[in-house]
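In structure tokens, the next block holds one chain alone, the form predicted alone.
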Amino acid sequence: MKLALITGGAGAVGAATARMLASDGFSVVLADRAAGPAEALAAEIRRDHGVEAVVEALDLADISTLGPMIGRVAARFGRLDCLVNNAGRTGASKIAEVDLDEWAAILAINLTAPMVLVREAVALMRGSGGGSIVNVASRVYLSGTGVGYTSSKSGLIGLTRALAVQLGKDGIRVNAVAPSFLNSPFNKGIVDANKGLADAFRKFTPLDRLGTPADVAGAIAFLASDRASFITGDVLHVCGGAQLAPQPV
């Protein structure tokens, strides 16, 4: 049996990671503070994949509950091969307008905890002989979006590579996703109040329609699986091509 643990495991791309990861069949953990939807997802998984799926309601936000919940990982399953850092938050868009509480909130869930929840399970993770840890950083690292969610994305992209390096004899592979725009609720906001924005994503993406949370979840399903045994330290773009610079037609 392998585990998994996925921070933001309710939301629409933790969910879908669940669900693809139980399908290969790993054990999972949701972490998330919507301890409802949370729960009901954890049945839905048991029920169709006869995998074990627990849930650990907290708010990363408060660093202090990191580390108890790794230990209570540990008590129950003994081991950990996986860890999703998922859970994020945007926010503090324009420059002149950064509310420095606002700052300190998107930078605690999009890296501190990451950081956090990779240096409390590590111990765990070489005790299980390795594993894959999978950030979930963002495109606006190449281009630049909001102040607040681009810094924090683009730190974790760093944060990839150091843990990549510290982290490789221990057998223990880091990566990152970086999706685009995604179609998904985490994105509602965001469209509701930029009437277009999506239609403009979509026009700029080679292959002409938005990604998915089930896209995302492929690719860190991959990147969790012995199919990715020599990958570390990378950037797996989840982007419908719309990484690459936009060129003249």
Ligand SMILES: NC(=O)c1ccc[n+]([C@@H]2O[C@H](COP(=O)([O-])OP(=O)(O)OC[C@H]3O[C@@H](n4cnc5c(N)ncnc54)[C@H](O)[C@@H]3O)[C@@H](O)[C@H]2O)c1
Given for the second form:
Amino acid sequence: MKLALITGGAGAVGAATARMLASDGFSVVLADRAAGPAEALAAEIRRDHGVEAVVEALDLADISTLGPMIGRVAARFGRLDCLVNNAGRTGASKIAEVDLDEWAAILAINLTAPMVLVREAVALMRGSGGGSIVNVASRVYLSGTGVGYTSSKSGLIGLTRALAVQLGKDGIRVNAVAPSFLNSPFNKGIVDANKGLADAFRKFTPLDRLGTPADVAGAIAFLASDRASFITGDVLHVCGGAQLAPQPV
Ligand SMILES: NC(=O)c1ccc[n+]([C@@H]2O[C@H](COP(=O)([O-])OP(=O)(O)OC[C@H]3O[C@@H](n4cnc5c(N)ncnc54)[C@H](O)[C@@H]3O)[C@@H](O)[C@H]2O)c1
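With the form predicted alone in hand, show me what the form predicted in complex with the named molecule looks like.
First the chain shown before, then all remaining chains and molecules of the complex.
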């Protein structure tokens, strides 16, 4: 049995990832504050894939809960083969509007929680013979969209590189995926505020469509698999080529 822990496991990308990893034979832990949707997804995964699927309902911003969660995973499953740091939030867009509480909240979820989770989980992964950590960053590290969000996701890529160097000898690979603008509820607020935005993103994307949560899940499942056995410290762009176009035209 292989086990994957997915933060934000009830959201668009997290749920697609959980389903894909389950279809690849992973049992899954869905760590999300949205307990209801997470429980419904866990039931669906148990039914459809015949693997174990459990929920850890918690607020990732409360760092004190992360160690005990990994402790429960260790007690129940005795191993951890894959950690997907997927939960994230946006905000703090323009420098003149940055609110320090919001800035701290973005960094807490997008950067601090992934770091603490890895710190807490590394012994369990080492004991499992190694594993794969996948951090969900964003194309914004290239395009520079939104002060707090871009800073947190750029930091997450820096964390990815540092961890890849430090954990390689433990057989733990650490990579990031960098999706572009997705067709998902995550963007509802900015799409509602700017009706032309989604179409603008499609137009400068060489593959001429928006990405989907399943597109991102496919890249994560690849990095989690033995097919990526010699890949670490990398950023896989899931952008339909939009990583080559720095700004919407
Ligand atoms: N949607 C996009 O366009 C896009 C593009 C690039 C990168 N990303 C990144 O992909 C990741 C997933 O995005 P998504 O589109 O699936 O978003 P989503 O809003 O659908 O899902 C996010 C999930 O994280 C959970 N979550 C958020 N804060 C939490 C907290 N403090 N504690 C516990 N759970 C928490 C939410 O409950 C939700 O289930 C994020 O890191 C996001 O930054 C998204």
